[in-house]
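Just one chain follows, in the form predicted alone, and it is written as structure tokens.
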Amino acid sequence: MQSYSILAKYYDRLMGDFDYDGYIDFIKDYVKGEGIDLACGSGEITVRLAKAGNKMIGIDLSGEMLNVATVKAKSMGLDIKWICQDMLDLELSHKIDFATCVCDGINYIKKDDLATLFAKVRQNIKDGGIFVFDISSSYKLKKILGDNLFCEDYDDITYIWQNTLKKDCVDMDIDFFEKIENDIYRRIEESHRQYIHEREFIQSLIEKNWDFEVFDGEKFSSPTSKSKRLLFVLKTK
């Protein structure tokens, strides 16, 4: 399943409505010291955390996304270590203070692999360490994204995004039409799969080893049944 080949180039623009500044403002008191940003993508959260004075490592499975992140960090004079790796294989040389995973990274993990991910994070952070992550909620994936079509048109890129809702996931097929010159475009196809994770299931996996709070990931307040993003703040027991 090809992912983030062409999307890496336009990801920041297409994510323009995501409130990165509000997100950082909300989590900044939880995450301090040395941290790792899992599924860091284009590095938007990583660089913001580094600018706030944290020593950061960014990890992502997409080399294309990491290339964007590397250029971004260098342009800001930030010294960030980037690792191309599956976060399920996380293994650091020393324990860190916190970890983050923002913008649906957890939704790309199969249900059966979630326990492994939480165990890996726990093994690599210090006692009293923090893990902040979010998910697109079950409500969002089933009621808003599932079985729907989305389109957006820019001067140099147009995309058509078709979703198919399945029992435990949403398959996303995206056709990009990138302008080459004048009226000549090239078509690139990408496919993604996001898994549906119920809040109660995640809580059942983390409650033994972590104290945690759950928030609405857009309003940064108490979540409701119609919250589109759920933000979890975990602290090791």
Ligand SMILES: C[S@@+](CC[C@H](N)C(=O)[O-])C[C@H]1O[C@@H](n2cnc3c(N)ncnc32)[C@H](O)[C@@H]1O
Second form
Amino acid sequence: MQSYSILAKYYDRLMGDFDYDGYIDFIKDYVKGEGIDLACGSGEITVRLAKAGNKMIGIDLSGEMLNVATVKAKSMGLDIKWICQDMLDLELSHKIDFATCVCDGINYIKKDDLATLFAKVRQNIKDGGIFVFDISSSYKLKKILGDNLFCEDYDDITYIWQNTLKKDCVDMDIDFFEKIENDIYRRIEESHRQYIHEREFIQSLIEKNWDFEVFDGEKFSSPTSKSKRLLFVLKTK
Ligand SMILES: C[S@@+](CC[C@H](N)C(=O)[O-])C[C@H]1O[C@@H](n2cnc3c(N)ncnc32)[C@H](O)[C@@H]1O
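Could the form predicted together with this ligand be given as well, to go with the form predicted alone?
What follows is the whole complex; the chain from before opens it.
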């Protein structure tokens, strides 16, 4: 079953509480020049970085999410290159200044593939380049999302989001009920798998080739054991 297909249509609305402006405010001094936004989704970060004067590329596995991003950028008059591709296959024609991967993109990468991802990013950015990414923390995935059930009910769409905590991941099964007309709803299912990555493991993968700092990705301050999002800011060594 595909991820981010029906969800693409409602993603921005359902992400209403994600502080994209605060995030950009925090990272904007690190990222300048030509950049790529990995797992860019509907392009909320990509368009903000483009609006700030950066030359941007957005890459995502989901064509539906990229359609939303394309329409959004066009409506703002922004010239952004969108690529529908697995970020593990990243291969640019020239080296760029920075990469970002915001709001869980890294949680979609299996533990065994993380080293490949960091190597790919390093190969495609210049010496002195920056890689900013975040993860939903192991604390959040195990203790908050875990085996829990979430739902939201709007006039036109209702969803039930059922999580199953496994050893190294959380499986997320979402049932959408989309209003067709009056009392008629269409049921559509989507499944996602987010991998649990421990902070120490990520650090062990990056410390050889990158200098880095880690922040709480919601408060933009020092992380604690209960931080829900960990934000890593890397600079090539
Ligand atoms: C939670 S969304 C985040 C989207 C966006 N970065 C944001 O901040 O709103 C995760 C995105 O990761 C994308 N994704 C998952 N695995 C991917 C992969 N291997 N390569 C590229 N994109 C991927 C999904 O299609 C989805 O758009």
